[in-house]
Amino acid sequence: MLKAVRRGAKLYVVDPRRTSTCEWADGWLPVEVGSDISLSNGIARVILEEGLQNRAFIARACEGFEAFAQNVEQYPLARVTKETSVDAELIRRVARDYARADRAMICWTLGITEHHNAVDNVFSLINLGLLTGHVGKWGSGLNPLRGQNNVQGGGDSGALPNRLPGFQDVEDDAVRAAFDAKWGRPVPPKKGWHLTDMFHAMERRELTALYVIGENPAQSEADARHCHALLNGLDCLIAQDIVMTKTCEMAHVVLPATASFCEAEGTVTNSERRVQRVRKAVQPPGQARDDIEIISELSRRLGYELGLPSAEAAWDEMRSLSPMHGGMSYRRLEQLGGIQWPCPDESSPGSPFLHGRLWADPVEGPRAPFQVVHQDPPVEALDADFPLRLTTGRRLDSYNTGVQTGGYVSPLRQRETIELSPVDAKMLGVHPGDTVRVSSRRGNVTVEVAIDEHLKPGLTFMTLHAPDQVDVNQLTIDATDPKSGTAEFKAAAIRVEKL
């Protein structure tokens, strides 16, 4: 990103907080938490008002444009400025620069997706890409930036409740038949539960056993007290991990696994869809065993003999069933330094960008749909009892729930704090280092105060990196997006009291 900025690219940052990225930006849009759709629809309206849309691309490649255009008429800048707190002229400048650019990208992270309307937030960004034609060509696109190194690879490989490897629909009979034949067992014909569905099923006692691999829901889930009650109510909880997480401590059985980046063979897929080889560098310590070995042994004891496939054999089986991975043999991955999917056969060099088919005339495959999405504020409104907005996030030196990074000293790391604006700190009569009680409708924590001069009044910030020190997820709300199951980690209502 910085290389592009130094070569003259324009950068706009949309964030309720003034992060370090803003130092290099041409503009910072300090949106109110949960007002993302209003902003996107407002930008779209400006583009349409000024005739900056890519008419030829829309006509060739898209559908649903008329309903979309009619919807964004409801978002004049006066409304958008009121809902987002972003200056109208800045919104107009972003709209013009984005629409007029030869190439442009929209990148987002959990600030968009950890809301009760996560999918609609993403749809609003996709609409902007389609409106301007900034998709399906070099240097342009819509890019969800992953917070962990193989999130993309997990989804690609079928770690989704409605998809088999290669994002193939599990409810498609023809697709499922190929897997049935390869595995010698029928694949269930209906999609499964995502994570939030699983917790709802625990509450209904429809789910009584849980096998957790490389995840720490005891510390990563919203409304931690409720989450712990459900995990403790399971008949059987199995945890497979490389460190003793809180989830492992609650488990009936713990299976020590290997660190995949150095103690196992395999592949990893990054955010640009590039599949790369991972090579075993050291032997795992103690009783730790490779994930493939653990799963194969469990399968044997459950009555289905997998043998002990190598990582390469497992990969070859997957690419025999997943068309988008077909040409990615280990030999080619090593030879080419990684390959971006789709790569259907061994003559293919891979695909440096997606959706190029939308520029074909006629379009290859289905047209790209515009989506009608509406502004929907956070589930928890602020009131006299809980007048402050808490948004959670990450810090550069730490990793998720801190089970890996928390055991190491970093000169960048500070104790967990609640960051307050100078205005709110003065109103509360607190100073840096003071201890306060932070309460939501679900629980409370005690934590030290830090002052962030860039925070807007009414907005506070904490991380989830140090739950042993300050369990922030005692405060967060488990209101979830019905389409994705994502909890609204970014928008809890709280109060702060000096102790």
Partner chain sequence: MRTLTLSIDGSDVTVPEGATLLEACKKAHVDTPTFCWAENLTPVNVCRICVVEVEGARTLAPACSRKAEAGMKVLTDSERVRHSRKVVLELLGSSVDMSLAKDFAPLRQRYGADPKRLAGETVAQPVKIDNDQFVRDYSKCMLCYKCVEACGTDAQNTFAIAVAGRGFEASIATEHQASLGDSACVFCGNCVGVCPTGALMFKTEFDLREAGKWDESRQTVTDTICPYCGVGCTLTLRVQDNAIVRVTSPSDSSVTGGHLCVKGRFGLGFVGGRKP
Second form
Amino acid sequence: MLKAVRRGAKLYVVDPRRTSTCEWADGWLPVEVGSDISLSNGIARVILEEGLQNRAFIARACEGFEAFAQNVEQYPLARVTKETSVDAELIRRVARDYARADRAMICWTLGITEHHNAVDNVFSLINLGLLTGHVGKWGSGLNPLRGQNNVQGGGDSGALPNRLPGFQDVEDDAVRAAFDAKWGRPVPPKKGWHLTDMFHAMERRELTALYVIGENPAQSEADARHCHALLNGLDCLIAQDIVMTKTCEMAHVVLPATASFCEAEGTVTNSERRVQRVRKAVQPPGQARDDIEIISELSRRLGYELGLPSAEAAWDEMRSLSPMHGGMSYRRLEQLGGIQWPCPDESSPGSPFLHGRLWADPVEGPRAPFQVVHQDPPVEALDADFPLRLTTGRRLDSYNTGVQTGGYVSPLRQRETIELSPVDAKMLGVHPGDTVRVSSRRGNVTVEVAIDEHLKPGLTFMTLHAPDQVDVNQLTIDATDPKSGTAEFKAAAIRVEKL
Amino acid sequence: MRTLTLSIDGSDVTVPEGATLLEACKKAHVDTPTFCWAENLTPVNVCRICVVEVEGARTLAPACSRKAEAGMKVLTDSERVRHSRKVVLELLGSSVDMSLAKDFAPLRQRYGADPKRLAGETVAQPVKIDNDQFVRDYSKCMLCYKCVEACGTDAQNTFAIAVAGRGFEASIATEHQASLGDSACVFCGNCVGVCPTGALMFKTEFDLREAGKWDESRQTVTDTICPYCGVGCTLTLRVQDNAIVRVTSPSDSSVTGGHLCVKGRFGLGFVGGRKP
Amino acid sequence: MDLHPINALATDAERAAIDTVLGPPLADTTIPAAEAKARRTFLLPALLGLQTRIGHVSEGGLGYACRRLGVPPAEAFGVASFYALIALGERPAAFAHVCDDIACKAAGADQLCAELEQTQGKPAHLHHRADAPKNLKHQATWAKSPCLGLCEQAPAALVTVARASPVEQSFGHATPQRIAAALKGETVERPTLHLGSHGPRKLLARQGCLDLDAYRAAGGYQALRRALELGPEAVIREVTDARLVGRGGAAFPTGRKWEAVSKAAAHPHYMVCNADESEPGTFKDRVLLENDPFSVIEGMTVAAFATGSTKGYLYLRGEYPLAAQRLERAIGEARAKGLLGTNILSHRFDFDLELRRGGGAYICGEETSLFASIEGYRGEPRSKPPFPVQSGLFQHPTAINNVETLVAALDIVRDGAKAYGTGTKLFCVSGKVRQPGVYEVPLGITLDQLLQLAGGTEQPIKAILMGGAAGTFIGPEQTGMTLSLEGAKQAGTTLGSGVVFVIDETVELTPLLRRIAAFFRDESCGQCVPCRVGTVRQEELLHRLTRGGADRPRELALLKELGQAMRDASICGLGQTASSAIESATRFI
Ligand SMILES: Cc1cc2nc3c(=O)[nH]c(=O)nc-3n(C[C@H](O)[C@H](O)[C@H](O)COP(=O)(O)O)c2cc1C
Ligand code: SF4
Ligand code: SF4
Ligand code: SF4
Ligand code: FES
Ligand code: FES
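Having looked at the form predicted on its own, could you now put up the form predicted together with its partner chain?
The next block holds the full complex; its first chain is the one shown before.
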């Protein structure tokens, strides 16, 4: 992005916190946590008011515009400014620059998706892309920046409750038939549970056995105390991981696995849908075994002989069943330095961008729908008992619950802290390094204070990197988006007390 | 794309407008030595090993940054060119420890350079070890500016290091010689990745070398993808005795351009740190 | 920018020093990158603000400057450590820079330095090593300096006393007593300046006109009036027809330069006056700047009009405090009287200029280095092309001219190219002549005639350095040469910046050559290998050669080989000419 900025691109940053990216930006929009839809709708209204929408694109490729336009009518800048705390002129500038740009892109991360209304947040951004026609073209589009090296690949290859590899609908009989034929066993015809459903099912004691591969829910889930109770209540917990995580410690069976990126062969898929090869560079320690080997062995004992396929053989099988991966042989992945899906056959160079069909004449496939979405503040409102907003995130040198990054000494890493605004720190009478108790309706932790001079009053920040030291997820709320299953890690109400 | 034609050592080559003489030389299959140039950095043209003779010009021109012009007549192996390249090699070889600079020995041979002729003051100084990630041995620093560019606008945009001082006393420094930990450094190691002389070196590599255990014949080099975020950076893992001893990224990678962050570069300790 | 702050805090005095230069701080301490880019140009002024008022640039002071300007601390440190006048460690507030360069050496500077050591103690070594230990404290009150541009009054010194209202003075005929007095803050008299000419004075016609009335009475601002009548194209035509070439050393046709800038498509255009005069033995620009500041301002204004520039910078070497004061005053007066600013002389022509002071770096006289210095970066030259007329200051089309060039243009514009004839040039005659000083002579007279003007020599001439440290030595047999570009070429030498430095049989050549070698070593910016290491090797070789006993033919051959590579492969004129004087003198040693 900075490269683009240097070449003259404009950059606006929407973030409640002033990150380093803001310093390079043409404008920083310090939104209130959870006011994203108000902002998007407000921007849309300005675009419409000033006639900057892409009328031709809307007419040819979209549907639901009228209802959408009517809805955003309710978001005049006066209201949006109140809800977002962003200066009206700045919003106007963003709206104009975005709409008038030759090519423009919206990128986002968990600030959009870790909310109880995550999917609506995303819809509100898609609306802006459709309104201006900044989709389906090189250098434009809507870009969720992935937080894990293979979160995209996991979904692509069917690690979703309702999808088979290649995002094929598990409830589609024709799709299933191909898999049934290949595997010689019927694929269950109903979609399964996503993570949050599973926890609810555990609560109902409908789910009593859990096989966790490469995740650490004991520390990564919101409302940790509740989560522990559920995991402890399982009849059988199997954990497969490369290190002894908290979840492994709670498990009945632990399956030591190889570090897939350097102790095994395979592929991962990055944020830009680029499938790339990972390769074995070191021998795994002790009894650690390749994931494929573990699963094959498990399968054999459960009565289905998978043999011991190589990573390439497994991949080739998937290519044969997932059309969007069809042309991605290992040989071609090597040759081209990775390929972006869809890549249906070996003559396809892959797809640097999606949705080009919306520009085809006539439009191929269904029209792109505008969605009517409403501003809906965080589930947990601030009140006299819990007057501060806690938002969580990451730091540069650390990663998730610190399982991997804990393995190196980073000169950047300080002790985990709660970051306070200078105003709040003064009001609480605390100084950097003081220890405080932080409580939410769900639990409390003690932690050291740090001051971020750019935080606005009322906002606080912590990370989940050092759960053994400060278990932040004791505080977070598991209010979850029903469509995505993601919890509202970005907005909890807390109280800070000097100790 | 508009093109232009120029002559390199007597034969015509056609290159796109805006191409450098280095690119033209490459097209003409003329091998041009470079130290301070890299495909993923803005040319600074300071080492002067790449100089060529442009007909009609008073001085030699740096091939790495001089733009080709239509009708230019360029000589890459004339007496003047060979002489300047030889003296540059001797000046570097006599003042800087170039023992780990990959291309240095073959170039010395090619140009018959004998640094001993110009022996004199050197930049020898103690190694700076102030963190667990990488060491800075500026006795090996040829002041190619690559690390500064990688730390600055060409990659990292952190500006933790800059050239300080002047003349022969110029060196790469943080503000008032602050330790890297006290500076703006974010330990991305992109400076290490571009350093051509081994002045900046992984601590793991440095320790092995100090202990006399660094052995390239026992090493493997494997490309894979970083285990951390969704960018999907290619990591080139250099492994000795089943331990990762250095991590780089190919400069022609469309994802990284050769640059990484602290996690991919230095954060792989968990792999070897696991108890069997 | 997202700056990593320096932990050390600035003192109140340090803040005040910087705020004096930059104005009071605003509430918001973070500066977006775009804004930081615009503020970067104030970095050197801010650092010099600290230096002149506090006496050094501390960690805290540097940190405060960085926060105010949005400059990364490492880069600011890189800039601060580039300049010889900026001290990075604490040192006494009163400090003397004592010239031991060629002219001063010939006038007994070594003796002076030895005496100073007795009274003031050892000199500081103003090395440019950035890795001096943190919080280093120097006790020394003085240091040796390269040429201070006062060669006609050699030996010379520059004394600065850091305080809220700083005292800076440079003076010749330096003695330990005069230096001690200056260190106490007392005013030290300057010897009277000697000027001479062959024929009528043109460049020196307005000497002493320090206020606008006097300047106007001496014919000032007639050239600008005429220029405004003529229009830019006609002005450029006159300058081109007069065949004026640059007086900064490179002798480039001024008319062609102006024309290229005036026609450049990108805007704005800039007009820069190069007043960094630091070539050892050169002091002619100082004489114009100190005693005729309005001519320089008018010259810049005319050049700006011709080239379509609305903004100008006058880059003055840091060691010229008197010129700075007088220029500052003159600029203020010109601005007050509407001769700078908008609608100048009721024409639709706007132009204003800013005085910028250098920080002690010869290389900043090289045009691209000078731009980098104004922009707030290290004074490192860059490869040309692109030339300044296409991409100069702030990457915009820029006309950069030497002080004397601009003053010479005034006569041309006022009287027309025809009346100008071959024109006159200033020569800086120093060393062993009876009357060192600045001489204005028409191009075409002989060197002998010039030497006669300067009173001749008492002893037989041993050698003459022509054109400065970047020029060449000629022998006594060559004094018949014609003083013109062609004449110099014929004699195998250069006029350069007009230096004529004469040594007779009483002066030893070897120490002078060593001083020249040390000069280039010290003043190399350090960017490119041939110059950074080459100037060190050249100095080493020269020492071996002049110590005797070495394998002389071999050392001479090496020196030559080295010189060839430096000339061919260095980035800029410094490295390209650093071997010239020494190579030319090997026949004398
Ligand atoms: C190392 C070096 C130092 C220079 N110093 C000066 C200087 O102090 N003053 C000056 O006018 N030109 C100096 N020049 C020449 C300038 O680069 C440039 O040619 C000149 O300012 C152009 O003005 P002119 O055409 O009026 O001479 C120097 C050049 C070099 C290579
Ligand atoms: S590690 Fe990264 S941030 Fe640190 S000095 Fe090197 S390039 Fe700069
Ligand atoms: S440390 Fe390495 S990369 Fe940096 S300037 Fe020196 S040699 Fe070049
Ligand atoms: S020739 Fe010398 S002064 Fe010029 S750029 Fe090179 S090192 Fe710097
Ligand atoms: S490679 Fe061209 S100057 Fe260094
Ligand atoms: S002032 Fe000393 S040499 Fe010029």
